[in-house]
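Here's a solo chain for you in structure tokens, the form predicted alone.
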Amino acid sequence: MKLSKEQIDYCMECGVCTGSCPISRLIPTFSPRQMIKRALMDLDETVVKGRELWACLTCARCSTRCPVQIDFPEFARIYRGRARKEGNLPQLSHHGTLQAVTALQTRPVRQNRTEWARETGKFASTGDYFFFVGCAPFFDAAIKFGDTSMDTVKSVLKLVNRMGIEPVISDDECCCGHDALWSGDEATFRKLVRKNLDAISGSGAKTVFFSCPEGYATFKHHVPQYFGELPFEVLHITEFLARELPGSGVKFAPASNGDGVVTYQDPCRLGRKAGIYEPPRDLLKLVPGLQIEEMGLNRENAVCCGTSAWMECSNCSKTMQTERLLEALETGAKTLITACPKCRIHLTCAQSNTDLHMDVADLYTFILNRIE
């Protein structure tokens, strides 16, 4: 990662990640800008084998209003590669559950993952249309909390099969690389991205839809990165129903007052990542008399859910989550809407340890459940 000399100039004077940081002001001594400081002294040994580089939500709160747009995430993201080498590894969430799940996925192991879809509706081996799945079954068998990830992704299936789309979902699709990305793993990224790529090209696909923000601003932006340009379209599924099913002919039932007013949680990923700020609202927008109420940190200003990659849920995390809940309730909403899986169990996982009652739901089960 380079810097211009007018981009170190400007930083050393500045200090605006540092003001916007969630983390700066829950942890004083965080700073991105002293980070960014001892790498340009030649300090890097300190940040290096510091703690405060697996603090990072890399959220992108910081990149985003940076006067000369410093990517501080990417800089986290690529001293962590060299922090795993010096032996810094970040603290795992779960026990490291999920990592080693990933891991597994490197090597040729056969899976089912298509069984829950020949339960919930019509797919194919072969088409136009490719839905990443993700890793929604894994998050299932560590994590519950009230609806599940496989809930999300039988949602969007049954979604797109009302729509006349039957799209392929494969066996062979393995985890998107994500966390193994922004965990310094890069080895590990790439062998995923290598089998993922051989699965869709097998397919034929044409466009590759994911439900999952991760997935998709892996594909979006890292896999060029790291393999040259796609063969294929990548797109978000909101992007996807937001443009079709106004057209489709499916109608929505009236909210009831039970459910009327709903607040909706950007995901970093989706939002500040990819800039996909609207099709998730104009999503709920198709449904007759809901009442969308903005919490005050919305689209490139909203809080992020408070962990990362499955490492490093600390009392700062926690914090950050039930102050989120708090302003979604401020909202007099009922229900807290979230395109992200991981925004939706971290925010389930907060709450349940509290005297706050909120339901933190699915944005695709909130709406296929409102079809008439």
The other form holds:
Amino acid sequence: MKLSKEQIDYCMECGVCTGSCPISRLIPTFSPRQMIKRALMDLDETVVKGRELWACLTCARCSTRCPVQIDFPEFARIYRGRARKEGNLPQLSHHGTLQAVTALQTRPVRQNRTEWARETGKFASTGDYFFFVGCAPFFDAAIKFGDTSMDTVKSVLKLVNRMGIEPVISDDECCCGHDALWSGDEATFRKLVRKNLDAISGSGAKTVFFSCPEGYATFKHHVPQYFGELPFEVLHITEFLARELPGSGVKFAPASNGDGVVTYQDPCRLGRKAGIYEPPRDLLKLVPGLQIEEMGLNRENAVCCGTSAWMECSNCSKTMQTERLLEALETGAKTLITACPKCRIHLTCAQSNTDLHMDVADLYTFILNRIE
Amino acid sequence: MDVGRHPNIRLLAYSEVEKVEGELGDFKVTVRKKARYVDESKCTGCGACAEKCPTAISDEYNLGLANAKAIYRYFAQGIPSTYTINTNFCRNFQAGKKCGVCAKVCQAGAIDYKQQDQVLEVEAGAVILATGYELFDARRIPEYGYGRLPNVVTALEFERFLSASGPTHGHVYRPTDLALKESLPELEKSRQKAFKALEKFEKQFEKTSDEFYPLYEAGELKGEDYEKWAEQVRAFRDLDGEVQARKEKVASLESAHRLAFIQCVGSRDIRFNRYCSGFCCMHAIKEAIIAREHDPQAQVYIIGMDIRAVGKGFEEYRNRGAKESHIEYVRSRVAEITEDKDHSPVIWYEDTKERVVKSLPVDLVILSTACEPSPATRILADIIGLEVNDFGFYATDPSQPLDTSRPGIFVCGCAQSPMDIPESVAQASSAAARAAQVLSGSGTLRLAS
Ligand SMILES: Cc1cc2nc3c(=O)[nH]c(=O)nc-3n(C[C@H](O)[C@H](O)[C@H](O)COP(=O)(O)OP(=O)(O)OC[C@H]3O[C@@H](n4cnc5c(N)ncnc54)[C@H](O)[C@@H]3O)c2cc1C
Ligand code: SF4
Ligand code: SF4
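Same protein, different condition: the form predicted alone was shown, now please give the form predicted in complex with the partner chain.
To see the whole picture, the full complex is given below, headed by that same chain.
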């Protein structure tokens, strides 16, 4: 979506966006409302040249509440494209390693993206279902946070195998382009999507499922926006599992006292961006006796894990993450469950510098481990 | 009142329109007059029945904030003042149950459990629709927490709190405080029960519990019965402590002093209703002024993008609110409401004048919810075959604001568009005059001689 001038004109300067923004609460000079206003007053240049543009998490806390439906994250995305052209670049996290990996994937490189799957379960090279694995294997190589990254996709493969599905997993898959897109790098995004569309079409899949919320949101919204209607169904695995697991005869062991109370972090891409709030909770409810204690800010009101697109990780991110962990601990839960590998990495990282002890767990592994 | 007494007006309350046939000058309207199970011509409205009725139900007029009986009057000033039985709750209408108390106490012999719905056919030259509005369901804005945060109420609920005939007799207590108060008798009952159980032991062993327990603790009394007694003593002491603590808490409860109105809830919002509901700015000011009259300590905030004081004297009223009632008008649209540990709502917003995000803890939040077409508007539009506009109100032409899309059918009040009472009344009179005008034109108006 391109944000038209007219749309921005609707802005009533009501302040809902700024009042909702977790960054504005920590950095008082950061204000979505004022950025919109500056664009409105033909002061675009100050937005394009400013650092604030990069501070936005694109978490959609503002835009889902805006009474005139101005999509501020989309506004930021478009302006980031302009900023990039003018040499105003973001501060990259992890020395830009992940952006470098992404850039490599736009080239004709040979990847080994299936080794882990061979060791884990059954998969195919053609078939109805395509499992879009996403960046987990790269996270695993580039940033080691214990053994956090790969267990998500391994668990998903095991779960769908149990449902009798041997999905396509492809060596030709590449980065979904989410981070490039949100960093204003449309050219890289386009290249990546084209490669992925080729890989998917080569597999003959009718349904592509994702466990990563970012890949899912990208294919659900932005890929069709740039490439038109897709010839396959885009499905989030929580929707699929919440629908199919209950009737599949799979039995879950009752929660024991130790891990009986959990809380759930709604990832922005899955929650506010895709409206998927209940399926992950429905999955957790399959475990008998498991108590889900919600944080005060949940579902539509959930707070982002503090940073996105591997950039601009700051004190602000750390404060947000610590506050979120505190909120999670206040529920009395021992485990914080999330359905996004990045939420998990960010919250685990923040935790390592504090004495907030809590298991930050991956939804699919948590579920898988409780199957009898 | 005037309508009830007027010789030329026949009021069919507790009735529903089922069909409208015919045309201007000659409509046949089918009306279902629902059974009240009380004879309207006999009931004097004395209320003896409701006083004795053993079945308490939630009071709809007080928005569930108080209780009514299964035989009830929607509200005290209603016309006619006839009582009605709610068959969903009345024992006589529940399988396997019996009652009949109201029939026994009614001096006028008005109770008739066998009464049936009546289907009437009314002949009319013209029809005027005054089906009014319904309030926006604030649950649709999850960030405001209505329905989840107990101390966030709607302006309509707040009106009931302010009313002398309301559930709190005009005192503004927070719903959580009310609940605490109401929980006391139940807790006292449990304490009483525990006390009775102690008495049994005391009789059996001819000792007071206070004499017994130290001996038991010292290990001088052993045995299953003594263990049970000791357990009962501990249970009683716990409950007793809890009753005392809650009593003290209830005694120290104060009415809500810090109040905040949140404007445009569901109005001026593309997601729900694009239009301004017109009356909420003024009723917020009215309620704020009354709240301050009831409680000179009250500090009231009204948070909105602007105050739409459209009308003669309205701007002055707004200013009077600030000057005499110390209302603080805050220029913003509230972003979200969270709550503190003691259930005090915390309002998050950007003060757009100062350009700072602020959080404001208050005792009670009041939502000024939008005016939406009532469900009846759509139902009647379908029955009669009328057009509604994009917003769901009856469609009218700006130059003929009282005429619906079907000749002879007119509209007034909030069924046409959001408006306040004076405007609604003016429109109602205009609609009546318009009907008379049209009918006299078609030669069918029969004036009372
Ligand atoms: C909290 C609050 C405070 C307010 N305070 C003020 C104030 O102080 N001053 C002021 O001027 N305005 C005030 N207003 C606005 C006022 O309520 C409206 O202007 C007024 O009620 C509109 O009158 P109406 O007759 O058009 O509609 P309504 O009052 O909605 O009346 C419509 C009636 O039609 C009945 N009805 C609906 N469908 C059918 C059907 N199918 N068959 C039979 N009957 C049906 C309904 O039960 C209802 O009784 C306030 C509004 C709110 C929400
Ligand atoms: S929430 Fe929307 S209307 Fe309000 S200031 Fe922000 S962009 Fe403007
Ligand atoms: S009257 Fe006031 S509160 Fe109501 S919708 Fe209009 S501006 Fe908002």
